[in-house]
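Let's start with one chain on its own, the form predicted alone, as structure tokens.
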Amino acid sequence: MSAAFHEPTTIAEAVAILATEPDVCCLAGGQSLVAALNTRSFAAPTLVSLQRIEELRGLRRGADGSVTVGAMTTHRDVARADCFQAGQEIVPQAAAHIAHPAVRTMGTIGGSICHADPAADYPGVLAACGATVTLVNARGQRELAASDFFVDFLTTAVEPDEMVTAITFPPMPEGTRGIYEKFCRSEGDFATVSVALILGMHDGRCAFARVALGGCGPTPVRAPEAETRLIGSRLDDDDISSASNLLCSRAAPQSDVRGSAEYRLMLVPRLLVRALDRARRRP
């Protein structure tokens, strides 16, 4: 049986679909969903294509300094955009370590958090930087922090008849850095390990910290005990492995064909390491 396929131009006809419709699912970018079909592991009856809805694209920066991005924005559009200040330009960075160029073109962020693989680029960043997800239904509207988004493997907190609409990444305080640190087998592969970091220094020391990692469970991996332990510290070898060892307890890797659950956990350490030694060196 093929599937019935909408294109509306507004948010209000898309929920207005995504409320009568059975089993209906949205088509955003397609770089997974159409290869899904393809290959015939997954089939939607109704496929809800967001690509007409124009008030779904772009980003803006609020007046307190806040960047909030449209779900429909690429991670091309994301990856170039200057409107990320301080902390937030880990947002960017991550973006351009997506894929290939044709995937980072075609492909967008709401349709990635959406997707939920924990080893994609743009989960562990929302995490770090406490970004919060706006979804949308027939009925109204509600806003989720990144924490309560990401559920499990491949599983969101979105509701079968709502539709992500936006992601607004908070200001980070001045002065801070952000850096997108991942280890893949391959350019252009997931994640085996990501480490989203953002990073305050003062006077020699540690002032402000935001850890998340990729790669090592079902959702991305916070650990506000490592944070902790690091700010107030000079970064000292001791201070990094304190806050390695925290992260580690906190993580749930698996085995597959990207690695070991234990090579993950071994590289921990060393790409928190890299991430901290490339934050306090940025001017």
Ligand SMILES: Cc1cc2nc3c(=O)[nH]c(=O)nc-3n(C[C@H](O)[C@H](O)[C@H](O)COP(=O)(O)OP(=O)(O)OC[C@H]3O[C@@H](n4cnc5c(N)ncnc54)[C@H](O)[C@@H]3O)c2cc1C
Contents of the next structure:
Amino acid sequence: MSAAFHEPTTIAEAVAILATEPDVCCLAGGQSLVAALNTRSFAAPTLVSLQRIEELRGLRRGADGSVTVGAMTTHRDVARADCFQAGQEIVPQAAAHIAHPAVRTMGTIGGSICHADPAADYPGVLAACGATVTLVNARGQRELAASDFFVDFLTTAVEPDEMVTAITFPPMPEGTRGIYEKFCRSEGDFATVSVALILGMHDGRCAFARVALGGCGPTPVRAPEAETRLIGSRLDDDDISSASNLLCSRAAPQSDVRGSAEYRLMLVPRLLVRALDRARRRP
Amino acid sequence: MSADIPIKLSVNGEDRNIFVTPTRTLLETLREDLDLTGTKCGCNQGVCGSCTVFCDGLPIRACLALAVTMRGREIVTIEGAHPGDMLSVVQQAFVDAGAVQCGFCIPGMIVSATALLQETQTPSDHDIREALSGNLCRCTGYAKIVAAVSLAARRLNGTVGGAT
Ligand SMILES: Cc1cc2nc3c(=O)[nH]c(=O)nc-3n(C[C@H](O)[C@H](O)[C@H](O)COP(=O)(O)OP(=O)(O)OC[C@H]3O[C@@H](n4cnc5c(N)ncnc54)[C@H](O)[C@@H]3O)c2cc1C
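Output the form predicted in complex with the ligand next; the form predicted alone has already been displayed.
Below is the entire complex, every chain and molecule, led by the chain shown above.
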């Protein structure tokens, strides 16, 4: 026995199906969902494929400098996009580091954040950018900050009758640079630890800093006090090491096949140094 | 319970009409419904790369694509290599470089390598290794595989001659 399949072509049709069908689930690129179905360890839900909804694809730059990415935009398309500016370039950088070319052809930003694997690349980037996620159901629309969207390990604030339609990355201050530093066992693997950094310098001092960690807890880790510690400093060894300590005290990594919790905490200061070095090196 | 869904897709240039259940993967369809067994099932989790095929010109994992979503798409598998085309040049380079050991991973390797060469004419060994990082060879014959892709690149851009 297998479940039913729907292939709507508009958001309105899709949310109408989500509102009425029991045990229903969106299918985006299938790069996590189909892998799970292939294990045959649970009964297949009714699938609503979002692949034919054209209004969910593509990137748009707003007049205010924000960039809105449709939920069904593939990792490949984000990695190749040229509409991201100061600081926001961390988004295509991270997309280019997700998995392998064949997975990037199909996998989408909406699917990635809804799956909410703490070792995935987008969650930390959304957190560092202060991105907002747009959710829609049959009754209306709401916007959530990344910090409210990611709730727990593989758990988001998306309700069963809701779908994500877009992610909006706000403009960052002029002159800032975004750096995504991913540490993984081999090219294309999920991160052991990742650091998403947006940095602005002025006269040799740090004028703007946003940092988020991936792979260091059930949801992306941010530490406003670490950012405060960096801002105004010259980013000397002492500054970086106390900011790292502040970040680590917020982190709650698990031990798994990619590394022990202790090892992950050891990676944090090293990756932060690398990210800060890359951000300060002129392009 | 739902009846099988009819879909029409193009496989190696030929239109195929088939019936599929919602959870049938493209990989199962290729191997079991269409008898195209060149595409291999290794992990069925998207990790090993043995099932990599082209969909509308781009590489995808056939094990992670539901057949029912492939309506109207153009699929090209290793069986779709024709004398003279890029897929076949890459295939021949694998033969000439002695890059094939047990052969199980090779169809996926050839598709991933061809996808790389469509975008990069003169890849470095590093580019090749990165592009093939999602294709596992359990014989661990990577050195000759990288040499084969490099040979294919040189044949395609005319810096060396060679059979196709
Ligand atoms: C071999 C391999 C390596 C990988 N490596 C990495 C990596 O290094 N880094 C990384 O970040 N990721 C990695 N991934 C995961 C990949 O990025 C997936 O693309 C992603 O996790 C899921 O995206 P998808 O579009 O395929 O979603 P799907 O698998 O289709 O869906 C995932 C989940 O999200 C739900 N969903 C999807 N879209 C929506 C929506 N718009 N609204 C509501 N719910 C929705 C689905 O119902 C499902 O529960 C890897 C995957 C594979 C197979």
